[in-house]
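This document starts with one chain, in the form predicted on its own, laid out as structure tokens.
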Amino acid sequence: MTYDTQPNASHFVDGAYLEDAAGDPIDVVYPATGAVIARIHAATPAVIAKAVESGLRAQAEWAALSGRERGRVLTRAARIMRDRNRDLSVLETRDTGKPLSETLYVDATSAADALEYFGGLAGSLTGEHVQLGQDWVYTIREPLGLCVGIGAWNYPTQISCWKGAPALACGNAMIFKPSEETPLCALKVAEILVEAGAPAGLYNVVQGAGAVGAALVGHPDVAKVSLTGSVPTGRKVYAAAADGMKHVTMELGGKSPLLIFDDADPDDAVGGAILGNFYSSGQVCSNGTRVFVQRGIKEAFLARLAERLAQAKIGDPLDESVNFGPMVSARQREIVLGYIEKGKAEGARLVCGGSVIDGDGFYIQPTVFADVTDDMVIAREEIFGPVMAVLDFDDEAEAIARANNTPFGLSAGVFTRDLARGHRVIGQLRAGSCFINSYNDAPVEAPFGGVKMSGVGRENSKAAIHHYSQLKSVYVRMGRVEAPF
């Protein structure tokens, strides 16, 4: 591969570069213009034998430093990210398609957040001494060794770092495999990372398709897997890991309910909507893509959200005044399309959108449907892409009823100008990652993640030091040890 910024071969593995052109090819497409950027190859044995053993000798090395001495380096990392924001972010925008007026806000600076955050949290992983009269037990936080991290195609430089970030803080290595729809930026983390002083084979990244995750995953020597993706993957690579009986983090899809009572102000739920649908043209695991709107304001929502989206700016995702760009490939867009035929041909009322946009790459519309009832494939299955189903809704408890009434639990919102109802509804949300008056937002000192199928753990905060170490417990008897003979 050929670029000024970007990598120059297809793994980084043991400090350095890696190409290995027996592996299976994948071409690397831009999504504004459907152009071929780079080819790259799908990991070989030999690759996964290399990333295995270096991280293997990396995570020894690693572990015995201080915390302190981690932090160092995962805080210098993101030092080096952001005096790097613009490359990292025109290079993200080239791998998703996602316009530059976003990845310079949300991209790389998100994944410098959980380097440095997680960064200073390292020299504070200490256990505890539990006092029993004379005698005592204290505990260790220890690494659990070489992790697997699988990413998704949507936000590859963030979910590098939200997985690679608390796995080096607690002392583990990892081994990340990115989508092979977006496998570029990743390459980056990991030499900014050995740039900024971490052993070489700390953090290695191999390249591939669900063979090479299922090599991955299934490898003896990993002791932990974190995957973000769909359910149906989530299953696999959950069942896989459980015959090792392996640790995990499943940070799956969802079907997330967005709730907008008639006393919410009017501009912000319909910002919250916005936000909750067409970020990133919908392509977003966390969505609130059932928009339940109370009656009496719904024609009145409808209007000046088709107003709203009819000044989105759609074009050339590297032109900073555009702000929503093509889906990630043309497969996906045919997805989403056979969604919108669907929600067309159930009834459902087209209010805007709905079709594609002329011209090169895999531009979709904006696309709003009203008089969504319940039992519609569009109300009920994950779309992932930019579409949004309102559904009408009377009372309170009507609307907890059907927001609930979905397998995923993700996220869930709520638009009122009454707190007191939005912690009650919240309250009764079955849902991991919930908003009052606001949608989407991901800070990295909040936990994130799903119940029911949409995943189980949780990444960011200090919830994910749990899941990337474990306990160890010592009792100390401090008298006669006392046997029945």
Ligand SMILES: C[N+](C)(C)CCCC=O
Second form
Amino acid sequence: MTYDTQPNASHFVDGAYLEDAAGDPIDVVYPATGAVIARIHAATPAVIAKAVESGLRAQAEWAALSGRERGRVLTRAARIMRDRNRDLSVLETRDTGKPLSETLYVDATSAADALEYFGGLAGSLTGEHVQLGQDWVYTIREPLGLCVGIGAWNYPTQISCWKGAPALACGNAMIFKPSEETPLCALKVAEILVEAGAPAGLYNVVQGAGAVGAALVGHPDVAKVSLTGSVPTGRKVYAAAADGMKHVTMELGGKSPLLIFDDADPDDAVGGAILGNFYSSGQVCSNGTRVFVQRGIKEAFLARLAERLAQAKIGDPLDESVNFGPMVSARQREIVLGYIEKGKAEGARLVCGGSVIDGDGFYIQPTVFADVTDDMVIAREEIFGPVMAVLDFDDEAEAIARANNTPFGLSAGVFTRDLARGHRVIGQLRAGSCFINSYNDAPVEAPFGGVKMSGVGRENSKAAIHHYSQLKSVYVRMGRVEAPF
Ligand SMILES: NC(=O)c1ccc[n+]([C@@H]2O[C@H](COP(=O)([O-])OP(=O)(O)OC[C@H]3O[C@@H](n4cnc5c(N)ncnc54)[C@H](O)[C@@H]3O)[C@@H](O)[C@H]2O)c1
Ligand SMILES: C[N+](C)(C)CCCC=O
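Return one more block: the form predicted together with the ligand, after the form predicted on its own shown previously.
Zooming out: every chain and molecule, the one shown earlier first.
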């Protein structure tokens, strides 16, 4: 059985599919062929009102359960997701164009990891007791209320659960709005949560583009907004949330540095650079797209890299032997091609790739530029496609200073056999999610998120609990009350 790409209806609200054909139509396109595989509608004000009303109702019921009872529902949902991993992965591939050889191992899998991990934590969320002589204070960790999650198009299943799982574990409800580019997968997550025992309305999915997202963010009954998206969208959403004094998590873009020293294992360094630039056709927020290579090993590094890239199998993402797929949309391909042209015009050396691949899908060759300088546009702006910029450096202090010279701060990596240097360098790089002799690992146990313009707050790990709950403190006086008059 594989899932039909045309969902029963556009939205999943109050425990069931919901349609309102008055909403703007959205065509869902399979990036490998350009074919329309589904048509849905953006949420109307009536759909949003029903999502909010049912979310508030479900949240009150859900928060009254013990953490252990909530956790049981989440871990059951995780099991269902693992049982249906192949079907969910095929749907993710159709939604995003990412190869099945990736989606089978990363998307529903990491979503299930989040449900399992936060399901496990739910029963252990407690406050504390502070003795103050005879008097005492206790704290209660309370949910925030109705949360809104807004997703990007690169990891639709993962994002829906990286936000939903901690929110629900803490006793909140969530309305999730997927990206309009990839609206299909979150509907399955909502279905599975209901099947696992979540009350109707606890996790609603409504569709639409920025206007629907903005309506949710501005809704007075919403207590928190978690966005995964670009920095320009983050600015708008953060400002709108601030107007209502709402909690936020901002998982935004990056232009992360990867520093490769001349003592690094050459194959591991090339492997890390490939994972950090070409996985998901480069559509990964944390990618290490500024690859600083110590001058002495640069040409050897480039030669090995070109050899390995020639082995990429580009093609039908549903063929499990394929490991490099198309861009998510024709629009994203145009954006990336524009950057490739800028790189050429600015005088960077094109080592490989640089062109579209003929056909109906939105494919671009894996592309590497060398001799890139810090001032070039391809070294400064997030491209969000398969384009690696290789920059030379001479010494450690110089590399650190140049790596930090960016408004972004999502990730950073270093490859060296000298572990003391690895820790010393990472300690000075201003980024939230860092790697030594590795790149782009994101286990649910590790906090994930950025500094500077790359974001606010953290997803995953115990840290996420703090972003989906608040503390009430209660002072208890054991003696008489002495008032001045
Ligand atoms: N840090 C992370 O964890 C992470 C993960 C994945 C992607 N990203 C970033 O996401 C970007 C690519 O994704 P994208 O193109 O979908 O991003 P985007 O900013 O265009 O859109 C993100 C989401 O925000 C919604 N949106 C747009 N305007 C809005 C508004 N005014 N109010 C509320 N919602 C609004 C969109 O409909 C979409 O669902 C890249 O910059 C990438 O780095 C970050
Ligand atoms: C698991 N990955 C591949 C690091 C993706 C994290 C989410 C960013 O786009």
